[in-house]
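Presented as structure tokens, the chain that follows is alone, the form predicted on its own.
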Amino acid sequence: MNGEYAAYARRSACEEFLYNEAYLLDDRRVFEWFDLVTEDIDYRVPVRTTRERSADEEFSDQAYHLKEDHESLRVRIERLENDFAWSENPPSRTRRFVSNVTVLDADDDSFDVRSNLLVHRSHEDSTTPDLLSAERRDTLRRTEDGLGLAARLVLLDHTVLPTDSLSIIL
């Protein structure tokens, strides 16, 4: 396999993974989505802060909207599916738009992938949807069942969330 074709095949596989997980989450098939997560998942959504232009980093390394591992994600998913998930009862209607998928680094077993995410979320009878935009930095790893999500860093474009709760998977 030549280098150009191999790069195309890697990016195509990563795009397919990201589009598939978006469909699963938008269809509220969260347990099927959870099957795509590896046992050592590191899932973080750090708080964005407004800082001076000279600051090195806009994101906190100590404050997170979400900081999850496999077990806490499992609990979150199970909670979404019971009657006590008050913020998701009735459930949000979401549509995820994934774009600008770029494979930054790859070896035989894993891929570091960057993508953009736009989530359109409507809830109850509200006529004003929530829009969340972010850059995602993922590590996808080959497993026995195909690619798995081993790490996700979601860098929201917002310093103040334009939604009442962040009870959905980004």
The other form holds:
Amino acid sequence: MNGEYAAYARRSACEEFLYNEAYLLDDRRVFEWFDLVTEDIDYRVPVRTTRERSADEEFSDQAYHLKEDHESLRVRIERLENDFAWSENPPSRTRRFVSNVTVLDADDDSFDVRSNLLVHRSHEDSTTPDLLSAERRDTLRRTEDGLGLAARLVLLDHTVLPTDSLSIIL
Amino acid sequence: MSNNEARRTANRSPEGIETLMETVGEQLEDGQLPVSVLHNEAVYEAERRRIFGQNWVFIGHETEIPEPGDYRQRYIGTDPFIFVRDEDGDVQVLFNSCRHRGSKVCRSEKGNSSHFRCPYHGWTYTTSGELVGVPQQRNAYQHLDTDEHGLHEAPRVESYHGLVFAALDPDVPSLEAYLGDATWYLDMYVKFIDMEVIGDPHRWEVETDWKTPAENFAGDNYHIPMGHKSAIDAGIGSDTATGEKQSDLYAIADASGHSFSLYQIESDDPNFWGHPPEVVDGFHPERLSEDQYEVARKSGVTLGTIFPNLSFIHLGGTNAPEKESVGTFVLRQWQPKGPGQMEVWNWILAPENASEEYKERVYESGMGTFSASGNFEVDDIAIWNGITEAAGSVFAEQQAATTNFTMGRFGDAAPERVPDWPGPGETYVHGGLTDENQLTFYRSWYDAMQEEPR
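Can I get the form predicted in complex with its partner chain as well, since the one above is the form predicted on its own?
Next comes the full complex, this chain leading.
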């Protein structure tokens, strides 16, 4: 396999993974999504602040909207399936748009992937959606069952969240 | 004028607010509140002046600006201020508006700077607000007295053990007098324990009136089994909610207009909100009375609201059932953003002298329970939003619809006044079955709304 083809195949595999998980989440098949997550998952959505251009960093390394491991993610997923989870019952309707997928680094077993994410979230009969926009930095790893999500960093474009709760997976 | 007419007038015009407030005064005595006050343009405008313009309002915690030059942008009501530690190490709360043309002189949410320079024409101020730079002053502004043109300061700024408050009204009583009996309870959090803010606050927009969560944290313990069933079923939250520990709930309905709820665990083993002994070792019992210490020792989850819009929850618990319980202290401010709209600000604090590892767990547990993604919080908000829709409705206005705060009012009901409670305030046991805490919140609100802007 020549190098160019290998790079194309890698990106395709990563795109397929990201699209598939987006479908699972949009279809509320959260347990199936959770099966794609590795046991050592590191899932983070840091708090962003408005800073001067000269500031080193807009994203906090201490404050997070979500900072989850396998156990705490499982709690969130299980809770969502509870009939009394009022934030998602009736559920919000989400549509995840994933684009600009770029494989930043790869070895035989894992891929560091950057992509853009736009989540269109609509509640009840409101015609005004909540729009969440972010860059994602993911590590996808080969497992016995195909690719798995080993790490995710969601870099939001918002400092004040334009949605009333983050009871969805980004 | 009938109540209905009064309400319709009030909803139409700022002048009608006095009539609406008269109705509020009468109805509160019967444990009722016109629901329309939770989504009403005239009420909102009056609140900006009478509530946020004339009371002590939380600005931030001193640990958010530890070094000279550290600053954060903050708001009093909706008015922009800079919360900054000046070069002398003093805390300042400066109006974020240039004295020349009014532009914001500070446009970042946080940072460190020796000066604030207006981007419009370059007028420059020190971190204590003095005007020290006016471009071409010798040619253009010879007459300008720079001493008279420093940044405006919030008229009053005081700190209570790290909690900084400011007031737009220079004539408010001292912060300590304003907090009054509430200090007895606050001392258990901020005097007994040197607290530290971890990272930056969460901020998010919610279509709910700021009074709804302020009322909820003032003492709505009745909603927990229903509102938070999903999280409790998942085995997370406080040890008392999950049934891990048995407790009695004390409602401090009126501590100088502020309200608290304290779950007390009767046991020889100390509880201290679930903080482990090695963390408790760093607390300061010498700063508490014996009575306060004993209440702290028995404390499971405790929460409350400092009028108007600062609430807190000190929660011994966890964000996942397999994980160890920790004590997490969450401060939040319900910032008004319009009729029926607010922005939530959420700070997670940990004992300053705990290990980094412990602080990290405190953060994760706080975030997993009470934050924009908090497994408890998210369900509250989904429920509260519906109140706003009803409150702004024509039908609620026509019907003079009220919300009900009459729980536990009758002789055979469970909540009882506790005569021998060691702390100040009007105290009830079985505190989940009384609305007195919430009524205290609305009485404070009603009283403040009577005050004509000065």
